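Given as structure tokens, the chain that follows is alone and in the form predicted on its own.
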Amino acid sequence: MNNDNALSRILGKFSGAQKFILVSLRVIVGWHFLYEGYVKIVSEGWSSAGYLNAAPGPFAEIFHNMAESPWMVSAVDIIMSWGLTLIGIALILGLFTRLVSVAAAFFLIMFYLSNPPWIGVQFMAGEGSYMIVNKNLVELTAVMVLLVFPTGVIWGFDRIFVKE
């Protein structure tokens, strides 16, 4: 079986509307990651220290300890700004989609745990408390969809890696 037949077999499983929606989801999530990372890169004086210091909930001490270490804050700043940016670019392009979906999930889990919307946890200003579900959990669920559907093969550079 050649590469074209393998692609046809994968892509034939979905309707045109399903393909469009799945790829749109990937591009939209990618755009959000790209924008969040880019803003951090170009914002003069941006630091993760404020966010880490303000983290509430049962994991607050871990995040606060990270904020007290200048080298840790520097590392988090680089990982956060460039990680978000590169994940966003890769998702938009449909390149290494499953791998970057795992990386995106890691970021979203960390964001969720650093500011959990649980009852009894004082949440950060600008974030609502939705009794377990917040925007990070919603986006994490979207990323899990991207992890299990071949959206980078439907339309993206992952198509290059499809084997017979």
Contents of the next structure:
Amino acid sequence: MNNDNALSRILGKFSGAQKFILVSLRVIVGWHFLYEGYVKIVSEGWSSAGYLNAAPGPFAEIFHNMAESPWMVSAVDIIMSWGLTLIGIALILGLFTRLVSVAAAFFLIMFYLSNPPWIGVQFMAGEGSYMIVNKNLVELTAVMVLLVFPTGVIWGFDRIFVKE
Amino acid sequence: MAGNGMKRRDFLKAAATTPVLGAFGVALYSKESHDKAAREEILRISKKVSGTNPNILKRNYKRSAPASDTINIGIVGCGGRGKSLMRSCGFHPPEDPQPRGLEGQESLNLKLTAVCDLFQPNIDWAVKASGGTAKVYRTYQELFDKSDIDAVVIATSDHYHAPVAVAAARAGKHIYVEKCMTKTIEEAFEVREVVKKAGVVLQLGHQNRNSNRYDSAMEVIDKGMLGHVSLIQCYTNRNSRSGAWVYDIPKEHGPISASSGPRNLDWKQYLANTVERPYDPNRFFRWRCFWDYGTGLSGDLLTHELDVINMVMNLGIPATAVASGGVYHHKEYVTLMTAEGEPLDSDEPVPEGAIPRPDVPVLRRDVPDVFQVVYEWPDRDLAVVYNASLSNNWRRGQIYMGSEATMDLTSGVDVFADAQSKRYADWLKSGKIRPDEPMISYRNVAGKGIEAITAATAQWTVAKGLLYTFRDGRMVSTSYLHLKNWIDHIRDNNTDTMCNIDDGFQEAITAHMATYSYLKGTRVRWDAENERILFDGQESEEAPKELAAIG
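Condition change, the form predicted on its own to the form predicted in complex with the partner chain:
Below is the entire complex, every chain and molecule, led by the chain shown above.
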């Protein structure tokens, strides 16, 4: 908790604009996670198997092996859909900001590695063309910002844990 | 007071971003209502009276009788397809893995009590699969005379479909028969007559009728969303040896270092209703390559397309057929083994030092591997074009071309508004829909292991709905559903199965019109009033000489 107090003091010294931008970043990333998760929960029969099977690149085999086992696919489906949803809600509320930032970073690293926009890797058909940096990496970097500036202690429920 | 004030300010700061969740909910609600309204608007544009296609009613058959009584079944022809049907019925040797696509499905409550096959390892497999309850009969006649079966599954080579089905019907047995229902036009008449007279329940083996994509496709046609459909394109493309019917010759055929001769199989009975020929394992294990035993691309693969088109459009038999083709790629095939005498898979790379198998002569097929047909229904102002290559794997689609929109059934259901459509002109102009993006799209749910099927022919059959479909989010074998539909009708004493004797008659005549056109080199007409075949420019109404030996 001392750590939270220290952070709260440091972040408290930021200008209003700085605080507002950092909190907006957290809320917007949260919104994105929440919708991605929600859609997967409500789409009838949605499954990660197709995505896992299509994974290219140096780690393809790991993802393909996951897709081989129906048990694993069901586990990934539940972790993905509910994980994204809960992370989204927590980021919007500013609750357990650092913990969920780590979880969000984990998801984004997995997404990045399952479809890496690296030179020589034939990546999955998507909405753009990339070279090393893609939207997953940009969002991962945004989540890293949230991790080192956990704004839940300024505007968010993490404030409850700060003892003055 | 001051302390309370601090707490309230703290709480406000803690909950500062909570209203965003409310905004998210409002956005979600408005997005979903918008999407729903857009879908309903597209579906509302129907101009046609619904419910004109009786095949729609067939699709949701619910059995009324209980399944408490066990039905005894027999299998005649337990090779590749026969084994697959037995697995779908729940029969397999204990050491085999559980068949896929049966998980969570109702047991059919069957007992396998009779088997007849011409190849000993197939008989052994069936006896094992039955758990020892199946008795072996050397001929199908004996099986119908002496066994205690109620119903029979016929998965022989095509040249035995009709003779076995006729014998079964005469013996009062219910029939599941593989496609093509018969080998000749004459046999199609005979099977229909005998089956109807006997009142037995017949199901023709077009299991892909059960693929749930056709529910959506038939809804689209039923609502008239495509306008006037003037042309349907369908196809078969495969590019593997097994896809071109060059199956592996089993080890049990005999010691492959010895010269050729029938081993473990009844060659004499195999030829009993066709041309007498010296023994050739190609003609037994790769029978689809020869007119003596098979029905070519028309009976084997065209029927998958034309049967579902008939179901979706309720077309009946075409008025005319023109076909052409040839053996353009798979002219010769030498069956190889390793220097040590181990058999080789025809689709695997050939290792160094491979030599021809002495027990298998060079395969020279006489059925075409490139084939095309044009069918016409002048009463519906419609033509259907089918073409096939067994040496190319490109996907082309089953495409229904209407004056207002196009429906593509290649891997699901996609409906595209036509760029020149009048009905959809306003929406196209406003950008609500785009001609290059489907306005309605339906997909079989991918996942749950379906992508684990990697063989090219297997992928092809999955995409065409020939192996699996989805029920309540679960992957289900379409063969199981087709067999269940047959068994349910037997229990209900109802002959109107998913692919009944009338559908089968239409399937067989449609396929044979193409074959006869190709073999006789002329256009073939169907005289619907008198139910007979006419050949343009030819007096004779006889079957082509290549098929004349049957019967």
